[in-house]
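Only one chain is shown below, in structure tokens, and it's the form predicted alone.
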Amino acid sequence: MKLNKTMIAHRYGSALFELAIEKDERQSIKDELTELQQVLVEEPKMMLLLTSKQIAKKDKQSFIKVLSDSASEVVKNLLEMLFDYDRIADLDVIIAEYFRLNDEYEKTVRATVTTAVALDEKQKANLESSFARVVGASKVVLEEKIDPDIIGGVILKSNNYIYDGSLKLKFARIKRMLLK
């Protein structure tokens, strides 16, 4: 049975996270994976090199060795294992799963806030603390988006929660009520 990306991410990400907890290296591994993810984003051709059928396996292994030389034993073993099992192309989803599990462990919620104008620091801090209370999180990390089409108010989205307090939605509701 062939595994899909979600199953691969869950299996490898969970195993990696459990090992990181067991070795008491959760934060340092997260930092390493953050750097690795940044390399993947900045150098998208790197993954092409590692997955190409036209490049010899020996050359790919040399590249993995260079990539993992400065890595911890855990991350080095992860890279080598993914390469050996032909799963290196799934590295990005495995890293994302590790981050998700780490956020869950730290009771951190990531959310996107959309406003018509940029929030100042005080507004952002108030929104983070209010949302943290609503969802029972220790920490909320907001990604801000500006959309003048919402006219005013706030749209807040996280994994399991959407709060639309935009004026655009309120105007649409009033319009529907007037048309009835």
Contents of the next structure:
Amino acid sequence: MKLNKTMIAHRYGSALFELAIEKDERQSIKDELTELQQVLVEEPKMMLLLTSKQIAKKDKQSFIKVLSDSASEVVKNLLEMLFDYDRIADLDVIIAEYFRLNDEYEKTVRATVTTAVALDEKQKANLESSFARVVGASKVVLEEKIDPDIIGGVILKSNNYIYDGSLKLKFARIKRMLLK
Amino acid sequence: MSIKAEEISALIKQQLANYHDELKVDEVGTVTYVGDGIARATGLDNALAGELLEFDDGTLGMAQNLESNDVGIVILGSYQEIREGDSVKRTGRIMEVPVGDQLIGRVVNPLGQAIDGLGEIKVDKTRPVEKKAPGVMQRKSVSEPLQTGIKAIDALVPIGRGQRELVIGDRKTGKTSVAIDTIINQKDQNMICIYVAIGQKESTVRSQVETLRSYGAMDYTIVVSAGPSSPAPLLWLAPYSGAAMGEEFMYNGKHVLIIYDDLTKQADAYRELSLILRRPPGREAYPGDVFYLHSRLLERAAKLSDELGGGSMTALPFIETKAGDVSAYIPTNVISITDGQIFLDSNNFYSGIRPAIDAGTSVSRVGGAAQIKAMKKVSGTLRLDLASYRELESFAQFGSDLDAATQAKLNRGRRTVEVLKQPLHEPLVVEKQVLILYALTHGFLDTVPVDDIMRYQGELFAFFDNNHKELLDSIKETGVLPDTAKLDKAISDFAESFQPVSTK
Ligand SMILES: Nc1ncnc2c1ncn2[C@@H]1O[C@H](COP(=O)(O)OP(=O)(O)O)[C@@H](O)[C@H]1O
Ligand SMILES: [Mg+2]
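Got the form predicted alone; any chance of the form predicted together with the partner chain too?
Full assembly next; the chain just shown is listed first.
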């Protein structure tokens, strides 16, 4: 059976993460992968070339070399192995999986918060700490979004949960109640 | 040691500079599997579903399954020369076939290439094989008749221009003959015919073309043929190609009759293809979208609104049943898509009732609106006559005494069946159909021995041609029955001179 991208990401990502814990390099590998991810975003053509059927293997290897030359042993091995197993195209999802596992490990929860006007620092800190309490996380990373359409209040979106405390929703509820 | 994105990006940029040319031609994939009319290729990440692809040797293919790692390609043509490792190019086009007047009179394969040995066909226009059917606002209801020239059809299951009428029956029940005779009858009817032969023996198609040619019917007919030895993709494609050729005329305000003989074989080809492409099989091992295969094809038949030129495309899809089983998967699908069906019954056929149309199960849901008034009038009671005849017939087999009314019904029924028989390749103009049906329903045939009816009909027509042409012409021109007193008188005059030979 063919593996799909999510399965590949999970297998390679968790293996990499376990190895990182074992070697006690969790943080440093995370930093390296962050840099690597940035390269992927900045040079989208590189991946095109690495997966092209018309480019000689030797030429592709020279790219892998550039990427891995300054890398730690673990990341270097990862790159070479992915290349040898024809999985280099999945590098981005493997990196993303590593980040996800790392968040889990650190009990970090990421969430987007939507408000009608920007939050000030104090409000944000309050929101972070109370949300952390609710979900039992030790750290919450908020990504802010401004949407005047919600009129007032806050919408918090995290993983597969949504906490909608917007005025827009409340007004809609009142309207539905009145119409009944 | 640690990675620095900025430094690496700079280095990568330098290296990338050398590859500019190669990166541009990345619309080429590599074949990883060939066989049974399909290929798989990797590297065609941007290919669109249905896009035309070109192999090294010029063979065309159509992108079908777009999967995460590769693309499933249907090979249109021979795949002997394609090898694993060959490259396959995107063309950016979707599958098109040549269309236009130049195709008329020719026999072509589903790609629009001549296979009649009369040389290459030079056209200046093509059309995509798959096209969205006209919408509600682009259509008009069916109102003009399509005369098949076959009494049993024109009287009992009339077909209108723009209608879809299914012709269904076992093998060797006269389905193809209905197609051929209907085409022959379109002479001077301002109609372009397209006969799509799917999986029909080359020799059969050849003799059909000969027949059409000898009746002058190739002057307005295109034959599209994908023989049984063609790869499955071509059999699957054939009806769509035919429809595209027909649409060209329809959208130019012309009238088109298209016959798909038969869609059972197309569905089988599609099943084969889908199984090889590893699509999950469903009922009777057909893929899940086999209904859509036929619905989107038959929806393309239409009567266009006046703003769009008022052209039409009438579709006669054919389905071959096994032992008269109309409840199998493909027959039920197509029955539900079409505007009625003509059921050809093998018992009828073998007992000599040819065309073997079963009046009880054959219907036309929209054609009635397109029938001319005179025909409506004379054919009104036929269906009932036949039904009560069938019912009484079984009783009558016991012999015994029957009352006069029952006798009369049986008499009429027997003659109705006889009148609706028709030999091959002798389509009748509508005014003559009206005439004989008028004679039948007004009791003129009740005293004629059954075995003499065919001869009676022939002589009646000759008599009218010679002595009462004006009555026939008036039906033809006005569409209504002429003064019935005159008509009755003329038929009586003829009846007096008619000499029966049979005693039954
Ligand atoms: N109306 C008819 N009168 C006499 N013979 C007929 C008639 N219709 C069909 N046949 C004969 O029956 C045979 C089978 O007909 P065909 O149209 O090929 O059937 P199908 O397409 O259903 O297999 C042919 O040999 C044809 O000549
Ligand atoms: Mg046939």
